[in-house]
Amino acid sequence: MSGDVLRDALERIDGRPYGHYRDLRGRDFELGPLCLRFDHVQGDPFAAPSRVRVDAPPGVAALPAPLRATADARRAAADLVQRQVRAALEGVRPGAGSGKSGLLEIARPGQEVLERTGARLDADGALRLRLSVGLPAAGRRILGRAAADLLCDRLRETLLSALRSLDPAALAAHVACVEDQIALRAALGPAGLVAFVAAGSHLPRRSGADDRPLAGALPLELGGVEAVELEAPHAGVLRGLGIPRGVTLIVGGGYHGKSTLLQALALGVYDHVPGDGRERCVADPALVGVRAEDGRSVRGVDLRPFIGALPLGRSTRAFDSDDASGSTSQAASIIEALEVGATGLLIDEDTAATNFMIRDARMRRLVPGAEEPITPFIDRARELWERRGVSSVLVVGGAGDYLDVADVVLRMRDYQPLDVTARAREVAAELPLGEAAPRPADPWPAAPPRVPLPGGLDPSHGRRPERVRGQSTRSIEFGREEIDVSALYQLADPAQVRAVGDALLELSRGLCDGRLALPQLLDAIDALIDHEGLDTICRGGHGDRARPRRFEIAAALDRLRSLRVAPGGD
């Protein structure tokens, strides 16, 4: 349908109650060369915006073959077009109207490159963009006429200038950004890497709020480390601090860059803009940050790793807790980690249970071996590592025992790195530990997968059968509960969150039947993904999601309060 019939259609519900809007869902109509699709009509003009999507054929943007030869280029020409059409929307005022009417909005992205729902770019040029619509109104009158020049005139004319106006050269270099990134990452592990940040860099950031750059920071120097070098296709060789794999400390006073490092090397897991100051710092993708959670909800998970036998003979083999204390919080959430494919942890001295890190000379005296069921991490850092693979980095600001179990010491001073691993070394044997010394902890015990069982997935709230909704990166509704995701550090952007609430619903909708274990239930989730896209599981066309990684995915289920498990099997 051309754009005339969008305009005869607007002007006929002219005055007309705002419900008749609805007459527009599921219709296609031409904008020019562009088509617009009705996802979703608001029921009232009060209420949250329409959502439209557009399509541009090929040939609308002038994309070079190069920047959309791959899924990861394919990609970031997507994020820059997305960026740009915002730019371009936020320039078109308003109407007069009730509620949200004249809204034009495409969601907003972060600092980071990801699969976002907002823009998609296929092989061919073509181009997909959702949009937040304000439907105008006066009252709960439509304004019709308003609605035509909205969408047949300003957002018809702003996509198009838009999107005819890309310059060729900032995407060649946005792509070129991210092939680097990604290149970067591949080769951290040919290297005996989990991270890499390259000379030059820029972490801190503006606030806690803020992800950008902090004006005028330091740039990382390598004045007090040895250099390690990669390649990348487009940048060259660079030369950065390399984190090997291990079990790797980072100390220092407080304030001097420990836990800003720390953070750049979780987010390190995502591509960034060119800018951001950290598009040269790239981390294994499977690092984990692990954090002391009072209170949360614990589903059948083996603790024995860590917990032993409680009083009065209670086994952790299949604990369940609504109630969870830090260090069993803690000990659950690296032990979930693993089990769908974490390779190395990351952990912050500040938020982590002390009786869970540690347990010094004084407190093995006091409190004997056999009325202590919790093995301190200290103890498995080691096996973790030499038997498991699994990585540790540590900022450790006062736990001067974890010494003893490092390969590297990385000190920070003014948000500078040095190597102090020898001195490290030489103050451990000064001033050994004695009784407290980290020990040989039992093997560890062999524990099947857990199975989520469908019943205790269930998204309904009253009368709807499915409510789920992300609120920030704080927590996510679903059904009649409220998931607590504030300790998941790496959800970096709320449309990741959202997308999380998502994939949680997909999952009660069958794909979880009490026969797949946990991991199978996250590759069938990033098969979908990766072979249909993100819309497969983000139904309802809408245009803020982006994609997560499988751990926040599985650890919002961990939290899920109503979530049921049994035991894996062959």
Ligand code: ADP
Contents of the next structure:
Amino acid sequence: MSGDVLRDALERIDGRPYGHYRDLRGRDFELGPLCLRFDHVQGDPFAAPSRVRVDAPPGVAALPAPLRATADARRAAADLVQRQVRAALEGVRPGAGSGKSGLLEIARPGQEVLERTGARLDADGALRLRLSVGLPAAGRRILGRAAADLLCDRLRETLLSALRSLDPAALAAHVACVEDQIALRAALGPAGLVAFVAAGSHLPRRSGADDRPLAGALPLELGGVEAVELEAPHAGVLRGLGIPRGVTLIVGGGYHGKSTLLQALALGVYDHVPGDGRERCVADPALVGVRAEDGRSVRGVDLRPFIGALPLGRSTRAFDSDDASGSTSQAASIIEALEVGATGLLIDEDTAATNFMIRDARMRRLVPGAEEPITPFIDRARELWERRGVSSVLVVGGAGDYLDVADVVLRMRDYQPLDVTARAREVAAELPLGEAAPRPADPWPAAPPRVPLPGGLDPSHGRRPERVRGQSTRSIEFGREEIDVSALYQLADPAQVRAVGDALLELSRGLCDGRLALPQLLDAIDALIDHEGLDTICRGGHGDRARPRRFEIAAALDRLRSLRVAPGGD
Ligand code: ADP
Ligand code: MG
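In place of the form predicted alone, output the structure of the form predicted together with adenosine-5'-diphosphate (ADP).
Every component of the complex follows; first up is the chain already shown.
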């Protein structure tokens, strides 16, 4: 009978030292129609739990063919499966034992529907789940019978009942919701938009630490703007706020919802779960939010578009710093985002360096231009759009000079958008900037993309050849270094941060060869994930990984202090 081999194996090691659990590693065990395999076995009951993979062949879960017809549908369906399995496992009694004995868990997805290693659905309907299991022990002695009860009975029954009772209507709604977001995102370009927020969207979150919708928030209304219509395959024609390509300002008084809107656009690059409030708020997937981040490292970046020759003639053609200033860090982050293909920038005045954003009339008069290495962003915003096709969405509460460079000005009042473009033009004409008017800067110097050198990527730590791990959404330990990723606010989920760590490790394992430039390296990572799945870069059977964007992988690499680059050649 199925399950007996595993049961026998567990009962045979009952009472033995904990290390005997290792005998189970790498073997396939039948568990009813399921198949279980230990990818990693914990060394003791207090260590990080064991990693177990459970395969359900086609037909175990009722997943109708249309729900697995495309990679996007499979991602969405698997996402719901992971959530339902998690809920089901939460109901399982842990049982007695020391340390993590009896733990049964699948990683908790956040509000985004991402490709994840916790649950994967194949085109034929086969499902692969990756769980954390605390193998039971009393002290350091194996509780083999308890383990058999946990895995062969409770785990098996819970999974089978969860997979067999998936609600087809909920699954269809989940997949439809994601398909709509994908279609809306695809409709942005043809409609000349970088983002779209449907009427009725709930944008604010409960807190910085809780990404669920804020209760009682006011839904977005279109009374003050001309509605844009986009069509979604399931929801039909939706009316909403369109953020056009070009330069858009979001202005308004403090606390009126400017940053909330920008943040929603930043995360509109991902699909959201039904009921999130942002499931009809979509953005161009290549929008990158940048902020000032003093103290970060910068390696070989051509800062000349924003920062010209430094005092004493020091060049900024391949700029290095271990402790960049606010303005330098923001300039570097923009150049780096463009280097790997950003099509738009999101900037919030709250987190920008003032001297990077503007230079007003009095300063332009007091300090001669030749002495000021900084070309403020305001002097580049139009050129970025007109010559390089890069849009900007800028939250501006204080720097009215920006009215001169904007295509569209939206004013947030009581959390609702008003199109004040016409009024902004009048104001700009009434109060001309004169000598402080944004001036076309020197032509943008275009250095080819940098080439990371393999010697700068060392994942080793002490005697361990590879030690890399993501910590929440704030940092990644890479070898002996800690990469600060807290400024990357489009890392939506700690699971993405862990996968960014995996991607860096993958680069260090040979992809980064000193010849491929940064964009090519990211193409290679994306191709690996597209063709072979996230498991290819997230090795070791981890179920707590989610796919990051190329921009965040690049940004993490850019913040690695040991990074060394050669200038690109072409
Ligand atoms: P600003 O950037 O204009 O100063 P924020 O976007 O930070 O304003 O918003 C200020 C506060 O208002 C935040 O606490 C936010 O959660 C809340 N808020 C934003 N949008 C809404 C809304 N639609 N309904 C209710 N509260 C909101
Ligand atoms: Mg704000």
